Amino acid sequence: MSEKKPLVGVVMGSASDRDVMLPCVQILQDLEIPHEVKILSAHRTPQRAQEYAMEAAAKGLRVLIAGAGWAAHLAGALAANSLLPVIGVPIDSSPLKGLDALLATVQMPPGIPVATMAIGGGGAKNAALFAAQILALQEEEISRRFTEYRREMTAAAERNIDRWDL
């Protein structure tokens, strides 16, 4: 994806959470949509964060999709430094199995508006998707290739309709 400017940029937390984003990139590596993939911290690196978030729309970024653990607001800090669409993914890896990094990613105060996807993988992978359709809107070939991963999608579950040995 290196060869033209990333669309959209993927931030995590903490190197930790790199598992639970990997679908989230594995799904815009298969639409091509140009990315990149940092580890900034709202609270580890919170001016790094920061200066990522003010910086983003002038680097070519149209869309910054979040991931992050425990209560940290990652999602949060980005979109209070950034006009950008930006996406959180609430990652399960506190005692409380998410709910915390849910609860802040989704309780934005008026304003500041998060989209917030799922706890876990499945939040990263529609956080990806959710992208490709925004994007989609003003891209042609997104477009074209989301369309088709939904046309698969959907036929995948077709032949399984009738199948009861699973």
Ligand code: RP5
Second form
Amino acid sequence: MSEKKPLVGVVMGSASDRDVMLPCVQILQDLEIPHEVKILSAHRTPQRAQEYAMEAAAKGLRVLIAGAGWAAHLAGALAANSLLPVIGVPIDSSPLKGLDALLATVQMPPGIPVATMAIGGGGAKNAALFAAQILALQEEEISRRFTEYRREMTAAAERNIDRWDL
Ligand code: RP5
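Now the other one: the form predicted together with the ligand, given that the block above is the form predicted on its own.
Next comes the full complex, this chain leading.
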């Protein structure tokens, strides 16, 4: 957890989503983006989830990230109760391995969008990077760190161009 006032709210539907959402939190930490993490469910604690979304902007949060599995309505519920951009991460916690969560998250009816990432840990990582890109439009320090992250990723890939046998 960051000491500065959080800019990103990371919400997951259950404590059981923790491992999948860890790459998201890790990237936010690496990029030194102030954030907070909450476990809120759209069906088990619907009022708390609604309150969180309704108060998010006034608290200073700029982006919400929501990870949930099964019939994943968490991201949509947050988006319905906030004007902040909401990034959804479908979690592969069900017998359908996240395909249900992907469709539930991405298929928001017109009017209330959720920026939906890939299923699972890769999507969680991308959610943090996408949040960084949104914040980088106005935050110079985050822009600088995100640019460096990209530069280093490219450099690492270039170092491996001829190392296919590793
Ligand atoms: C969803 O149901 C959560 O996001 C989680 O992925 C899934 C299972 O939750 P638990 O039964 O493990 O708490 O709401």
